[in-house]
Structure formats: C-alpha cells, structure tokens
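In the form predicted on its own, a lone chain appears below as structure tokens.
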Amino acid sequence: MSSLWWGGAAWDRLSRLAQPATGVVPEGLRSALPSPGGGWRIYTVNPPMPRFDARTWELVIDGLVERPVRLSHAQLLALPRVEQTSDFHCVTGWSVDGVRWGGVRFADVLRLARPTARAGAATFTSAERPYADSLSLEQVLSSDALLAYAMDGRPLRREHGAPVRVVMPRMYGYKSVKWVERITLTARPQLGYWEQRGYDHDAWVGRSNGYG
C-alpha cells in the first residue's frame, strides 16, 4: 500500500471507496431487532467509565508514521468539522436509528502524522483499558467513518465515549471504540478486545457474527 501522505489521487480514491450507510440491516433481521425507541444500552468492560479533562487530554497518533502527533482537545476541535446522520447497531441485537454525529474525518486527522508506506491499519486504544480495536485504513477512510466528539447536537457525553469515539455505521458497535486516546498505525489490523473473545474481525452489520 502506498503512503497515506499522498495528498493526491490515491488518497482521494481511498477516501471515496464507501458510500454512506443506509439500509444496511436486511429487512428480515431488522424486523427481529428491538424498536429503536428503546434507546441506548451502555456497556463497559472495566468500570467505572473514564473521565477526561479538556485542559490536559491529548490524542496520540503514533506507530507507522513519519511524525508522531499529540493533539490537544482544542486542536482536535479546530480540525474541519463534518456532520452526518446514521444508524447505530449493536451485535447483541438492538439499534438506534438516525443518530446525528459531529466530528472529523480520519483523513484530516491522519494527515497530521504522515502515515508511512507500510501503514495499512489503525488500532484505536480506549482510556477504558484493556479495550482496543483495529480497522484497515481502507475501512478507516470510508466516507461514513468518523471520529466523533458530538452527538445529537451536543458534546459527546461520558457514557457515549467523551471526548471522542469511533463511529463505523456499517459495522456493529464494538468497532466504534469509545474514549479514544491513541491511534496507532500498523502494517495490518490487530485483534481487538472482542475479537480475542470470538467476535468477527470485520463486523459488517447483517453479514457477520452469525447474521446473514
């Protein structure tokens, strides 16, 4: 794979590979899921949930990069903001439709660190240790992948992963790592917390983990 510090046609091609997530759950499966009116169910693997201080928090970007980066909360918020509305699906069988997210595209974040030609994946480390998960760079650069810091018009709340979380609408929620504090570029995807416990690595909604 070529370097992600291309800034040209190759980067643009990767960033347009996927279309926004709409109707990703087959009708048969969707009819079996609980009504979205049931709302969110909050899970943790190592309570209590992490807290953050905007004055001291940093997002580290390291690994296979030319220039490791430490972004303050203010610097992250200063990057180009995007908004999208997408559904959220949990592999345990519930969904929340029409979530309004605000945040930054991964292309704008990763450019700051200049990924090397060997970089082919990103591992997201949560402040809720030992939670981490990994995506290929092709997945990270999908048009609906987001590093979110706002939800439904408000700053992300603690229970939803403040200050920032991954949003992957076409994958089950365990790939949408909460409380992200580090992004490490690697040659290939690593096994995440739930993959080590038998879950599918590519958690496509309706096409993995026994669905579809």
Ligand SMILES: Nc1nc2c(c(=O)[nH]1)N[C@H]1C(S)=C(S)[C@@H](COP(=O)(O)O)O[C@H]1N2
Second form
Amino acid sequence: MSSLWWGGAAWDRLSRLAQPATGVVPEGLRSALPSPGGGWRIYTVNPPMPRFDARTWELVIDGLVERPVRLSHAQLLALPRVEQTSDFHCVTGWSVDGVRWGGVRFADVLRLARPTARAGAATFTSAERPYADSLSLEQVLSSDALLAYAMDGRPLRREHGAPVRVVMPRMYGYKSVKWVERITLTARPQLGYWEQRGYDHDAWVGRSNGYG
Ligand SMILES: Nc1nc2c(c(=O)[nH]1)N[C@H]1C(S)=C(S)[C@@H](COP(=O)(O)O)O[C@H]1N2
Ligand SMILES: [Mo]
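Having gone through the form predicted on its own, I am curious about the other one (the form predicted together with the ligand); can you provide its structure?
Let's see the whole complex now, leading with the same chain.
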C-alpha cells in the first residue's frame, strides 16, 4: 500500500462505500427473509465472556498510525452510523440470513488515527484473549465491512460481542471478532486465532478451506 492509497486513490475507493455491495440484501428483499434472531450459535474460546462497562471501555487504535487514539464508547457512538442487512455464515455450516447490523465503517474509525503509508492490514484484538484476527486494509475498507454495535435494532448483546464486533459478511464468521478492544495497523495481515489452527486467512464464503 502506498501513501497514495490513503490519499486521493484511497478516498476515491472509499467513496464507493455508498454503493450496494455483494452480500448485502437489497431493501426490497428484506421482508421476504426469515425473521432474524434465530439460528445463532454463541462461540467463545476462553469463557467467561468479557463484560462491557461503558464508563471504562475504550477502543485503542495503534500500530502504523501517526496518532494512536483511544475512543470512549460515547465517541464511538458519535461517529457516522450506518445500517446494513447481510447474511452471516459460520464455516461449520450454519448461517443466519438477513441480520440487520448498525455500526460504523472502518474508514471513519481508522482515519482518526491517520494510518501511515506503510499500513496494509488491521488486526482486531478481542477482550477475550487470545482471540484475534486480521483483514487487509482493502478488505477492511470494502463496502460491507462494519464495526458493528447494534444487531436487529438493539445494542449488540454481550454474547454477540458487546459493545463492538467485526462484521465481514462475505467471509466466514471467524473473521468477525467479538468484543473488539484494539485495532492495530500493521504492514501485513497477522494470522488469526483460527488461522493459526489451519483455516484460510482469506475466508471467502464458498471459496476457502474448512467448509464442505
Ligand atoms: N472473541 C471471539 N470472537 C469470535 C469467536 C470467538 O470464539 N471469540 N468465534 C467466531 C466464530 S467462529 C463465529 S462463527 C462467530 C459467531 O458469532 P456469534 O457467537 O455471535 O454467534 O464469532 C466469531 N468471533
Ligand atoms: Mo465460526
């Protein structure tokens, strides 16, 4: 990635966020979808699940940035909110169709820390250690990647990763880190929890290992 990418070319690219993306359900189809809420399986690797306290919670953005930042919960909620409806697929074979997510685009979060020209990937660290995963900046800035704090019209519940989780609908659920407390910019993607255990880093639904 070059500095250009974060300069003119980057923002050209980011402006496409406004367009509908593959994997996002068009408005007109929503009513035809099964009612959301059912179908989830709750996963943790190191219980008990982290507990969220809005008074002390912070989201750290660090690594290859000009200005590391710590965002309070109120500061996060003050960023531009977007809504999207997308399907969620776990690599083990279950899916939840038509999940209504609310949250912020990564561009709006990451720009606060001013990623340097060397930044090429973002690693998401969960408050549930040692769960972590990463995406390339191109993936993280794609039109349907979301840092989600709401699900189906309500604040994200504890078991789904409160207060914030990653949503990357075109990739399997293991990319969707729950209880995110740190986003670290690095030159290259780091191997995530399940990737260290053999799953593909690029976990495209239908086009990666571990499924089928
Ligand atoms: N911190 C953390 N995040 C996680 C996981 C986990 O065990 N711990 N499991 C992942 C996997 S494999 C899937 S399919 C989804 C499941 O999301 P859910 O628990 O909200 O159903 O969370 C992902 N994010
Ligand atoms: Mo999963």
